[in-house]
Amino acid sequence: MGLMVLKLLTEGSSQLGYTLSPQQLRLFELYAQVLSYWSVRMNLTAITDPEEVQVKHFLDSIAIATVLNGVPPESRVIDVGTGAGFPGVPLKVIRPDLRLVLLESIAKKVTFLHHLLAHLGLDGVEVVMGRAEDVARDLAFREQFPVVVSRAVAPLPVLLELTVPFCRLGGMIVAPKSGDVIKEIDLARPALEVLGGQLKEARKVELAGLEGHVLVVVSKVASTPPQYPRRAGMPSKRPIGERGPGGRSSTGVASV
């Protein structure tokens, strides 16, 4: 891509507050390059063009960035369903400072992510294999992230199942969401009183290129049920809140 080509990139993080060093743009400039040369062996993303990648996947992913000022060097952050990275690397990137943990299903993509991560010499990544709904409930990985960032993976209903199980209280979901983000936090209500979640704020992102877009920030107020996550697929098929036969509702009680 060339660094003299990183002119969407640069002054879309300076829009944000960033401003990026020689290093972190050699970086990004890397990322591109890998990722482009992985999805023409797998489909990794059907985002390819230089340009798209700079919004689309580099500064979509920074714009979490700035709900993430308040929280300490060396805070855990988990990536739930990070598929080729986003939003974790691009905010390991600007953040170098938080410890991140990538979580993905899909073999490949974690094979990706290892070459990534060799690739780019990022240090305090783990890549973890496996479905957010059985990976919450090890221990090791239960309420233990202040902050858990998700994004393009679930409608927001299925994905709260998804990552508010991983969250500490006291900490933060964060997930970039564009389209009727009104809608989808209005059908999300049943699942943040369940899950133990409360909507902090729907923030605007304010760039070109990325209009329509929002961060939705959860905030942790109170213990996860043990019996959330559901097992893997029940989330998808049966949202919290959902109507089902009878009227009831996905959580066991009558819907009105």
Second form
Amino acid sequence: MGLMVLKLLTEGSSQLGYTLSPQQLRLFELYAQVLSYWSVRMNLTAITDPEEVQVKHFLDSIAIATVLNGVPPESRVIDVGTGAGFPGVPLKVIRPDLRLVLLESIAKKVTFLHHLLAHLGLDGVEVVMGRAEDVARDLAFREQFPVVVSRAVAPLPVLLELTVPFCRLGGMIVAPKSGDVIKEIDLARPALEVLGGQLKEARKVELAGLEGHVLVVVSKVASTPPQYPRRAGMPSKRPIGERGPGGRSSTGVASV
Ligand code: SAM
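Beyond the form predicted alone, can we have the form predicted in complex with S-adenosylmethionine?
Following is the full complex, with the preceding chain placed first.
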């Protein structure tokens, strides 16, 4: 794409408060190249237009950094359901001081991620293949992360069950959302309560091309009960708080 045409990225980043160094621009340029090359060969992302990649992938991911100002260097961040690396990899380019775990369940995407990371030469990034429901039961991952990020993986009530268990007490979960975010948050209240989360803020992203995008920030205020997350597939099959056929609100515990 050439450095000159990363104009949208450069301008958008500066509006968010980040002046990209030539090295950072070079990393984004490489990322865009690897992404477009692989997208043709495997169905990695629906967004391939170079301008859209800059706004809907890169800037949308970078916006998360604005809520991480108080997060100290060396902190561990996990990106749950990272796909082709969003939002984790752009975040790592903006905050190279953070340590990153990219979690993804699909093998071909994991292969892409290894290839991408080798290309970008980023340090302090680990790729883990698995489902969030299983990996969050591993004590090396459970309640270990001060920051959990996840984009476009599930509606909020489901997403919380996949993310909150990774977050340590006092940490936060950041999920970019668009659409009827107020309603989504409302539907997620039972899940927040059950999992030990509390809504901290819903911050609007003020950038051209990202109208209606909101960063939902959740604080981890209580330990997640051991029965969560439920086994793989259950969080989306029977979201916490959803009314079942009998009109009962599900906590997922007494599942029929
Ligand atoms: N986060 C990326 C983005 O915003 O471009 C990818 C979004 S993609 C729509 C959803 C990704 O989450 C897919 O790559 C899928 O394999 C992964 N995923 C969905 N459920 C998951 C789970 N339970 N555990 C781990 N990964 C999951």
